[in-house]
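The form predicted on its own is given below as one chain in structure tokens.
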Amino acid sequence: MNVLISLLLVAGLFAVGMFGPGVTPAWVFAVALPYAAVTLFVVGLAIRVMGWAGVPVPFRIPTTCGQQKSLPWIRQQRLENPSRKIHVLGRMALEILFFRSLARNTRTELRKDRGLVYGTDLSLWAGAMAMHWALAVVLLRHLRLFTEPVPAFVTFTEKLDGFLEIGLPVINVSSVVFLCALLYLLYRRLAHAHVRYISLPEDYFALFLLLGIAGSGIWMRHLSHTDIAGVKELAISLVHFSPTVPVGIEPLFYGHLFLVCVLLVYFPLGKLAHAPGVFLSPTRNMANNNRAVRYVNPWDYPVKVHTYEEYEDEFREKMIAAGLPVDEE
């Protein structure tokens, strides 16, 4: 039921974007909705990040799984158990760029001959890596629609992405990898009972939304041959805040654009906001130096303390009489 609801919702949204310009003025879907979606994306993401940044962290809670810094002759695992900011930066870089913690994903299987068996499972890590990196390349390639002249690094990325030189227009590797990775992640949620059990409608909605964007984009590039010049004219006019809607852009493009607008609006509201959230995760962005540096909670109000020196000054004679050791006679 969750799959069906999400699929029908995305299909309905695509139909609204595809046939909407024929019912309402085209500028509503070509100008007004993109501007509104980008505004909601920026404002919503800023509000969510500020909310995370304002959450109190009363003490250091980094997740560690390696040797902490201790005696000089004991080797420290600097990335697993960072004690300095430079170690934290290395750990964060590996986490953000290569999903290091996800690479430790394990699979549990109950076998009749060997009992409960644990093993490394890199399938989820590989699918996530392929999807995110391919998406990054696709977004980078799309910069050619918003810039004139096109930057050299965008042209280089596009040529590198189509190095196979198959088809006309050339089939980009990132497009195929992105689509296949999304299909695998959807298959994983449907095929594995334990993953399907914990999957919510929003999980399927995000996957179908990305699949709709990827599928419509590939269709426009290789099958329907959309007017790229008109699309670039619209994109550049939006960037320069002097919007003009070219004539002759096919309805499929508006369906693609509407799904992108829905994705921008949904991004700050759902689980996709984990992208900026990883930077604010105290289990990752803090050094584990509790034994070396005293961490003072900045939200603690001042409390009058009674030090041991004051305690000894108050009860020194009684302590000596009772035979208790004192620091000062």
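Whichever C-alpha set is largest while still superposing within 1.5 Å between the two forms counts as the rigid core. Positions refer to the first chain, counted from 1. Note that the coordinates shown come from a computational prediction; the quantities given were computed from them, not determined experimentally. First, how it differs from the form predicted in complex with its partner chain.
Superposing C-alpha atoms between the two forms reveals a rigid-body rotation of the smaller part against the larger of 39 degrees.
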Contents of the next structure:
Amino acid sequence: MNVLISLLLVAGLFAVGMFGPGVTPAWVFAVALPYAAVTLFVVGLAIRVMGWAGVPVPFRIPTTCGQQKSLPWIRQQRLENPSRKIHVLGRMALEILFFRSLARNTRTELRKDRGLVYGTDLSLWAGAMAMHWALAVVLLRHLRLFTEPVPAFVTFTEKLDGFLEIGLPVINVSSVVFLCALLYLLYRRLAHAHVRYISLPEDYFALFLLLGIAGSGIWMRHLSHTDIAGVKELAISLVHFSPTVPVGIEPLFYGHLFLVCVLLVYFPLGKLAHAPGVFLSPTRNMANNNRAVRYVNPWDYPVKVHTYEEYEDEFREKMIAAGLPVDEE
Amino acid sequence: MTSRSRIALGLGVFFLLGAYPVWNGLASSADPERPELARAVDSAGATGCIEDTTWMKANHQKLLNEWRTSVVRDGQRTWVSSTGTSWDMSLTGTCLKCHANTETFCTRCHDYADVQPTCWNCHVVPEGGQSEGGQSHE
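Form predicted on its own done, so how does the form predicted in complex with its partner chain look?
Every chain and every other molecule in the complex is listed next, the one we just looked at coming first.
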């Protein structure tokens, strides 16, 4: 049911993008919606991230899974139990660039002969790595439509990506990897009962949305071609803030563009905000140096205290009169 | 520097990087408009292109690839267009007869779309047109 809702939602949105431009003025889907989507993306992301930034972290709470800094002859595991900023930097870089936490994923199985067995399960890590890095390359390649003249690093990426030189236009490695990785991530949610059980419509929505964007893009490049110069003219006019809408761009392109707009708007609202979120994980981005450096809880406020000395000063005579012992006469 | 301002700074850097096409566009003096292509020069009394312009814009590369396969691998040189006209499958003999200037017809648009066709790896660029690059190192 969750799957169906998400699938229908994305299919519906795609249809809106495909057939919407036919019934509205050209500028609605080609100009107004992309601008609105980018604005909402920037504003939404700023609100979400600055909202997180405003949340105080009352304790230093890094997760540790290795030897802490100790006596000089005991080797510290710097990445697993960072005690200095530079260690944290290394830990964060590996987390952000190589999703190190996912590599810890384990699988448990109940076997007749050996009982409950645990094993490393790298399939999620591999799928996530393939999907994210392919997406990065795809995004980089798209810069050719937004820049004139096209910078050398974009052309280089394109050449490298299409080095197989299969088909015309050449099939890019990143397209294939991206699509396969997305399909695997979808398969994983559908095939494993325990993952399916915890999957919400949103989880499928994000996958279907990316699949829709990738599918329409690949379809446009390899199956039904569109006038790429016209597409570039539109894209570049948008970033130059002098929008012109060329005629004769295929509806499929507008379906692709509309799904990208939906992605931009949705990005800060839902689970995809894990992108900035990974930078702000307190369990990862803090050093485990509680004993070396005092950590002040930002929630701490100056507490009014009434010490015993002050108490005695206040009630000394009454205490003496009542026969209670006092420190100072 | 509080963590709040550090986070704001990081976010700002991200947005600035994301806006790369915008400030790249502001800094570049190149014309962002799609390039004007030279009109086909009709030298031998041919009437119009083999297919209509919109179709050619999107599909010419596929067509040329099919022609290449057909001629080089199958030895089949005659192609019938959607209107039923027969054409000789030849880049130099058919296409370049009208689109003689490759510099103003092919290269301009390919540079704009950042496409590097492999045509000129084998074909000789006719006089008047310039190479699309990639030939000089042969």
